[in-house]
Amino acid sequence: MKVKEVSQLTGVSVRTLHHYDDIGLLTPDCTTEAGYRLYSDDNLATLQQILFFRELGFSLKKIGELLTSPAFSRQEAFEMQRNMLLEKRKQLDSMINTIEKTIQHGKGELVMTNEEKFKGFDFGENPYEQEARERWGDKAVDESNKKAAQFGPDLEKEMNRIYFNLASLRHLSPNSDEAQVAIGQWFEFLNKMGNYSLEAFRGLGEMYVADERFTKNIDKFGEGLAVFMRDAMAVYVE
């Protein structure tokens, strides 16, 4: 397909497709002698994947890094994108439910509490907060929550990007250079939120596997990710 046909099919502008080619993100399989870009079905599959990444808030630079990673699997990426979109849909459904109730409340058809009016807006909801307070004290958790509030929704996007990157590397050895660079980014991210010593970092990794709640949430990005992160975190500490 020529670039204009791809644009008409996908809704992506010709200018954007040219830009993706210029930065090496999506290079068509063939260019005619006249200079026309010709896109294959494989190119279209890559474009679809790029658009899913963009919808989830990934930068073009990060998408390029993922697509060119030796450990990248297109099928696994689609599965992880599906899981992330399902989580996003859950939050949107909650917000839609809230606004529908708010409309009914405005018409006098029902009464909403103040808490119900803001259901679905909390990006920083943490089901383990009470447990964290019991383990590390109110001061540490309050400081972490304060930092999280400063980042807002961008915090969740950054966290998902790191998880996704780690998931794409989980078939490598935990002590590989790629795994250690990625887990180092996780260590830096956590220390934006709080104050994690290396030993605390190691202990957190152990909890990812010992506590099935953590394992279940982390493995949404890829089966076996929690174990991989635990092992990579242990290597990083050493």
Given for the second form:
Number of protein chains: 2
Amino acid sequence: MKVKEVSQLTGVSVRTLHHYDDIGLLTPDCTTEAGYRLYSDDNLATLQQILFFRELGFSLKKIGELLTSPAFSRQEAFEMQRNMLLEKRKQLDSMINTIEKTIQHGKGELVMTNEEKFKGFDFGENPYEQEARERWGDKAVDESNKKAAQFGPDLEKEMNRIYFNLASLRHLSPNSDEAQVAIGQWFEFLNKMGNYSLEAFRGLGEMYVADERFTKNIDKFGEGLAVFMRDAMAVYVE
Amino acid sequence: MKVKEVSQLTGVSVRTLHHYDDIGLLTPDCTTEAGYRLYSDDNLATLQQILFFRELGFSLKKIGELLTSPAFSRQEAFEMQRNMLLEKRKQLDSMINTIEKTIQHGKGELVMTNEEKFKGFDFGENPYEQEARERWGDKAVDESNKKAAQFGPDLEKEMNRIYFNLASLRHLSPNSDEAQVAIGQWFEFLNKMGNYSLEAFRGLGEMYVADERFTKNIDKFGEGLAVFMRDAMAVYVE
DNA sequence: GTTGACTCTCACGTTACGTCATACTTTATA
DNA sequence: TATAAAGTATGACGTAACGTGAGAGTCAAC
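Could you present the same protein in the form predicted together with another copy of the chain, rather than the form predicted alone shown above?
Now the full complex is given, and it begins with the chain already shown.
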């Protein structure tokens, strides 16, 4: 789909699409050789996400952070957004209530304090952001780091813990959330003592299967773990 | 009340109060000789109005125009705002509905078209503004005055005929065929001497009931004709 | 009488686009 | 098939509604 079609479908302006592309929030999957932006269905789904978050008052910057967070899951996000929308409706109800009272107040049928007159406006500290940050924000990553670090200077123990954890998940899909979180921990762990690029990380996964010495050592934690890890690592890199 | 108190009470920042003062949207009734802003209860009521309109997506400029309009009435505004808030809640419900469908869609339990995925987002042409402009915009009063003045004797006759005809139908449903034909004639008639958009036409109907001067003149042809016409006009627009 | 919370007025920064201007590409029409 | 019309791209500047200090005056309290 070209910009105008997307614009008409979603109600956002073409300029907005350009803008989102400029700031890297929504880069179309494809372009014609003339430079025309072409949006895929997946791009549309992302745009929908963006609009939901925007409606809930998130800044574009924060939306970008959320969308690119490794812990981000679309389904999870949708369910959360639903809750947020319900919250917002409650707020709206509160405002409606306030205004109805105000109308009566104007007719002299009711007395109102100043505070009551502004009930429902307290937009100030919305709990939405908080929840989102906890779920997908930097804090989540930091916390897990902290926990991992608490295992002490004994790196081998920590390593084993991660392997163990992964082994317990190896019957799941390599791209399941749990698997990806676990493999993320593995990636962080490796980066504590060296600098693994994502590409190197993927290569490592390949080696787990290709090299028998690795395979055997890894599969000690559970049959098929090496293969599982390779797949999960490949997914993680993406 | 000084700025901080107002800020805490209402949830808006001190800077915002300064800003509203700067642009003349909300100038405190009083200041100390040191230049401190002092807000009266009336100022607070105005601020409440501002916040309601703001929540409904009006620009500060437009809010200022509304508030200073001679036709502006606080009570009327409140009632209108309540309707707008109810409208907005409907929109929210639509979004919630969309998101619930989307969740099912994600689980593969449902098929959705791209259009369905963006239902409820269509912020584009909000009817709120339109209504407000018609009610309090200077334009509404001027235009109808001008046109009324231009009436020649021929036109007046035709107009009366249409009114008469409508009055004879006012016991029917506003969306009956007869009523719609008659109101269609009225629309054509108006368009002979000016350009009435459908939206303006609907607004005119609203004014028939809202503005006593109209109501009285119209009801001369039959009790309740103004209300009947407003309803028929609303139906006609759709 | 001085500390700390509160206030003032500039004035520049920021976010999320809007609005041209200018130029190229694609589609429709004659 | 040429040519107009509609769509798109990239700057680049504009705007709305504040945020964020800086620097200075004011006020209540200990």
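Positions refer to the first chain, counted from 1. Think of the rigid core as the biggest set of C-alphas that the two forms share within 1.5 Å after superposition. Predicted, not measured: the structure shown is a model, and the values here were computed from it.
Once the rigid core is used as the reference frame, the Cα position of residue 86 differs between these two forms by less than 2 Å. The Cα position of residue 182 differs by 2 Å or more between these two forms after fitting on the rigid core.
Core-based superposition between these two forms puts the Cα shift at residue 233 at 29.0 Å.
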